[in-house]
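Taking the form predicted alone, here's one chain by itself in structure tokens.
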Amino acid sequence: MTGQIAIIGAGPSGCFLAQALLKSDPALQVDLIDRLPVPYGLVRYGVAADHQGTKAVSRQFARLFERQGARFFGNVSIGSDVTLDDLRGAYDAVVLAAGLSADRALAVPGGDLGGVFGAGKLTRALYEHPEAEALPQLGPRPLIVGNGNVAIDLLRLLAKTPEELEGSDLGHSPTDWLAASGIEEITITGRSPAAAAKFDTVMIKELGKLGGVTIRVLGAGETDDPQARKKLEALAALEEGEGPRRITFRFGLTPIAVEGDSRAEAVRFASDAGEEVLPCSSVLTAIGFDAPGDLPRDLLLAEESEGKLAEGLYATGWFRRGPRGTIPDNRADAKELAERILTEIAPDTTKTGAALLGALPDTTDYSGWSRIDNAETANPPPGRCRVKITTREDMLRLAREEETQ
């Protein structure tokens, strides 16, 4: 009997790991488990709606289920539907690949005021995650704290015209929300100097294609580092537009308080020059992510464990390393962990594997996801590539259609 492996999380980290495992040993039984009724996680609900090239990795992941024999078990909540201990008892190895979906809090006075929104929470609403809250009112002058790629994605979407969203999968309601936002000016701030900012240069160059903005870059400074200089050059090239919506980049600013009575009205920053207060109508934080609390990330000692938490229990991707690195970085991480698992796994013929999951009443499988996918892409409106099913109930109904016919 070959080994049985359960991967908790069917996003990029989980799918890359399943790919690597099955490529090395096609006889393995690999089951991907997700809390949502649909797979692909971050690709579906985290990658920007206008980055369809990045989202295309899902076609590669589809081969996992269609050709390599992996199985998908969706709508399974760890802790309520099945416990981690149950899975460890049923499988030869269990891997936590659930990512990090909770926004890291802005731990300054006023960080919990109304009008302070985490980037993850906001983008899940924009991308129509079934558990997302309603899209909020940002007012005319939102201020972004953080300048990594997540912050730049958010900035770009807020600044785009409706015409510039052609070809995306942004839904009707989020599209209307953006069009009616009334945003006049966006300020984006970072703690580090521009040369050390965490965004990728290609993301900055993409901002240069926006037609409806005027961009200012204040305090970018200089650098002798050739790679860092490319960032400064990309920023300098942005200051050519003459659109009505204003964007201002600021660097070297550390937030020390959000000011306002019941709602954010300004952010107080510390810098080398002293303190500075920037007025705003809302605050969007893009300062990293944490585990949501339903999986034991406190077990992790990433530098020491190298992916192994206990006998037969492993972790990969952001869940292991923290919120650093891109989708390709997760592929490399998964390949390394696959090699380790394959050297350590000891198949046990008494393990029941997927029989544990098959006994659950409301799981979805890959065929069910295919019906959802087909329904979303069958007749998209002009300018869109899909219309997402936005509620868990409707997803489950579509997934079960064949069973009820």
Second form
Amino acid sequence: MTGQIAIIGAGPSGCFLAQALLKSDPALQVDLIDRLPVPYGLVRYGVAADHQGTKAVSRQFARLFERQGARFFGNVSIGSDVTLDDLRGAYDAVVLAAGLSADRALAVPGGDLGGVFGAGKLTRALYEHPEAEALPQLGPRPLIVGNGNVAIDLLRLLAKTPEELEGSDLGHSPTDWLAASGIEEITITGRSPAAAAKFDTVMIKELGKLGGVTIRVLGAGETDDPQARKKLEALAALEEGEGPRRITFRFGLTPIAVEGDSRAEAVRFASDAGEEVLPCSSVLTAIGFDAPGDLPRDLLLAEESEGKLAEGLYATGWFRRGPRGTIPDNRADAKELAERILTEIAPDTTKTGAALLGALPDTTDYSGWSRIDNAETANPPPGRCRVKITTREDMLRLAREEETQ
Amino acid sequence: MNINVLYGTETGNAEMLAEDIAAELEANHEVTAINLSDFDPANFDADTLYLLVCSTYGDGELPASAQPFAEKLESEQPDLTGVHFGIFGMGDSEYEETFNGGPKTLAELMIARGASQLGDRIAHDASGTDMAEDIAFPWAEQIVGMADETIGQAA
Ligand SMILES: Cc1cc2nc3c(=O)[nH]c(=O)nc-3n(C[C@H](O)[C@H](O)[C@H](O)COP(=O)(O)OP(=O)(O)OC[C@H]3O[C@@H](n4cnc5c(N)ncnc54)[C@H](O)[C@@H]3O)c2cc1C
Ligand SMILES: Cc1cc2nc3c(=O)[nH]c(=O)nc-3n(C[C@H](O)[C@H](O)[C@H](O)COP(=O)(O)O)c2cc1C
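And the form predicted together with the partner chain, for comparison with the form predicted alone?
Whole complex next, starting from this chain.
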């Protein structure tokens, strides 16, 4: 044995790290631990239900467990079920790949009014995360604050007709919820001018395929930069549809207050032209993510240097870098960190590794996840490729079931 | 036969497939899977069969690991006359107009330098129902069969 490594979080960062480690040294024992009974993090609960091609990356991750000897310990929360110190005591190296799941708050007066919802919360509810809250009422005129890819994902899903969700894994109740949303108009606002907006051009082009919308783009401005010009051209090309739902893009608007008595009724913005108030029936914020607080991230990262936090303790992915970057960025990050860990690891044969986790009740392993996965994909209804198991109890029950002969 | 499976990837799907293809052909051939980022176009060799596996990124562009290679093909203009390759592309039909744009570009660059393509360029769809390896294994066997007739003949 050449060492035991525990990775906290079985999202893309944790999985890519395990992949890189095991590729270099197949004899390592790599254990992926996740607080959910199921693996793959935001590939399952963040990547949009209508982007199944992107989710196909999980086939690589399945390999880790099926052929490369990695183990999955699901339903184990580090920080509560097991402390980080105990885990460090049991493994030669521990890596934090726990992501960032809390919505960054809209820090303006009224930002905490009813009717203001974070994109993380909302997408977790749409994608049936076991800890999600019920899907809220958005009313006829939701307003999206933010111009990243997550904001565009939300916009696209809210704007899609039921037919346009064919082939996705959007669940039964979220599908009904969308069909009954009564949304008439969606306004999406960004702080920067359009040329500097964070969204990728392809995300904008994809909106051009929506059949049920009429899109207006106001104040997109101009640019000399060829890359940015592609963004503006993609936006301009959207102004063709004639569907019943209206979508309006606005730029250069910085929110300064959410207005309303008990519930959001409008957002007040500052812009170059002065203040402007846009009425709405709800506010959806897609302005980034923060640590949820179950692990003391700031403290842990205080001395961080290229992924190393302390002797035998490392971090990667969104947990280390902040809520920026796509799945490929996490792969590059994980590959670099794997090299570093491999040069630094000093195996200690007295460390007991997963014995610590074996003592916990209700953990799931990879075969348990396979049973859940099979149950989800065995008989999807027409137009769907998967029906997610939505509660922790049902997941645990399925994971425990012995395979029938 | 000497076979190099060269892959261009961004999130690793093409890499996994390239390794699977290599494993599949290993029993009967000398096979190595190599990342395009580690391959110098000056090292192409007429006695080796090249199986290219490449994905698509951004807006129909080459994935990160294929870009330095493509730049070298353009800047150094190596003469690839006599070099034989097959190409298996990966993409996602969600990106309509730019579907499999990366491998298309790669094949064009190879041909422009004089290399000969064996068989059709395959376009795998990540949003489709086919597993990449289910299409890629028969494809690889087919290209190897074609190469049997061409490579070595000249030598
Ligand atoms: C809504 C949304 C849509 C996105 N869409 C795309 C897209 O289409 N394409 C793309 O390339 N990127 C997309 N991204 C970005 C991508 O999801 C991230 O880059 C990536 O998921 C980050 O990986 P990670 O492993 O660091 O974090 P995560 O994916 O969040 O994984 C972290 C894992 O750690 C677990 N965990 C957390 N705390 C603990 C704990 N205390 N103990 C044990 N386990 C814990 C979590 O349950 C989770 O499984 C999207 C992001 C969001 C939010
Ligand atoms: C951000 C992004 C952009 C993409 N752009 C395209 C595209 O323009 N055309 C296409 O056919 N596929 C596109 N794809 C799909 C990938 O090529 C496909 O998922 C492939 O399997 C990835 O293989 P890899 O992991 O080896 O890079 C894109 C995927 C992502 C995540």
